[in-house]
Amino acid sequence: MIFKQFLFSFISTVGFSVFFNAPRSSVPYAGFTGGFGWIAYYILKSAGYIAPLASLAGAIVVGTLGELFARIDKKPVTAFVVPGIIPLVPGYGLYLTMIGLLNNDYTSAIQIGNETILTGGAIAMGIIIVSSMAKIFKSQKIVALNSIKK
């Protein structure tokens, strides 16, 4: 079951990589980024965690793999992170929120919309955390190399 989840998220991420005109050498890396990010989300969601927390973990995996693959493939991080977060985007929650609003079911719309907004914020937070950590590690590495040269 997990392999099937990985395969479908890998294929969707590869499709969006091609759609976004990512460099050809980056497409498989972006697929792995999206696949592993979705697996992190799927495992935590299946274990009973709430969607925003599972999305945060998935976004952290996507951000970490994006930073790693950017250094391996020597391409910008966005070539891996932007297509990689596509499987995590809560599009179905947005759809259900709009359906609730159109049917005057405001209680359901507010409940689902609240969780959807929190999920989107968690995805952004996960990417920001990993990006900030990568910049801190990179600046510390530069300081350490400069102190060795002196």
Second form
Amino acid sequence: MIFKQFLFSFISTVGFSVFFNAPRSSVPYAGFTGGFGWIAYYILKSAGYIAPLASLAGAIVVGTLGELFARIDKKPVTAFVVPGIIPLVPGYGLYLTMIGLLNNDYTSAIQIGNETILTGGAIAMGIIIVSSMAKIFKSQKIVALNSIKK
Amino acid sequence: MLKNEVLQIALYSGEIMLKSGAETYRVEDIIDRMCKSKELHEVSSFVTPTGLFVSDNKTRESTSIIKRVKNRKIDLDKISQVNNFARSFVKSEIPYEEAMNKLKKIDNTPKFHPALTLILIGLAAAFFTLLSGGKPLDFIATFFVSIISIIVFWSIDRLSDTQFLSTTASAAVISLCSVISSKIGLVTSFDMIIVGAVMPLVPGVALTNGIRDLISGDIISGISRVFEAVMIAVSIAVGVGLVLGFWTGVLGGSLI
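Swap state to the form predicted together with its partner chain from the form predicted alone:
What follows is the whole complex; the chain from before opens it.
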């Protein structure tokens, strides 16, 4: 079951990275980024955690793999993170919010809409946490290297 | 190398990155580093999603250049190529003409073949339908619906500069095709098709980049990007909602 989920999100991410015209060599890496990010989301979601928390975990996985592949493939992190977060984007939530508004069912529209906005924020937070951590590590490494040289 | 030439090269690099959807901090960082490596230490750059300002404030005859950016399309290959170019520019001496020619070549890099892009984006949307819990028949329907919608999106995008028009039209086509395919009994429910086929239009990247800009302190870029994402989401909802509203209100169909 998990392998099937991984395969679906892998192909989905590869398609989106071609749509965003990613560099050719980084397309398969982007696929792995999106696939593993979705698996993290899927495991937490099916264990009963709320969607924003699961998306945060998924985004952290995407960000970490993006930083890793950026060093392996020598491409900017964006080339992996931008397609990688696509499976996590709460498209169904947006759709249900709109349907609720169309049906004058404002209670469910607000409820689902709220969760959708929180999920979007959680994805951005996950990416930001990883990229600022990477920056801090990098600057600490430079400081350490300089102090060794002295 | 003259001061003006360095500024021109840095501005052109920044323009390509901004047009390709790079984050604000990355564009400012690249411009600053390229200028500093050529002994221009007083350069400041100010980047918003719709334009760049680069200015050298050192001497009395300070220079500033402004570039307006009209449309933005995500192109990760260009971002990465300009990134590499900037790195080699910082490390070595590249003459003005050679640098500008290199940047022009990057600016005109061909994309993936349109047919390949269409097939892959159809597959991506179709597999997204399966991820959201669709059935195999939904998968096949989403594949064709999303290809049709992207063709509509591209052809309107060529004619008009406003992204919202092409987004609304494309979203309307998606929900029309989904309603038709459920009406003729091809699939049982159309919501999964709409969810999958709408994914290439959803402004997930604009939203995430906007929030990133806001948190890193680029308030103007952040607010404009987030609002752009909201406007795109609203135009998708208008396109899908118009057709669905017509179907329920005038033709008496049901939404579930």
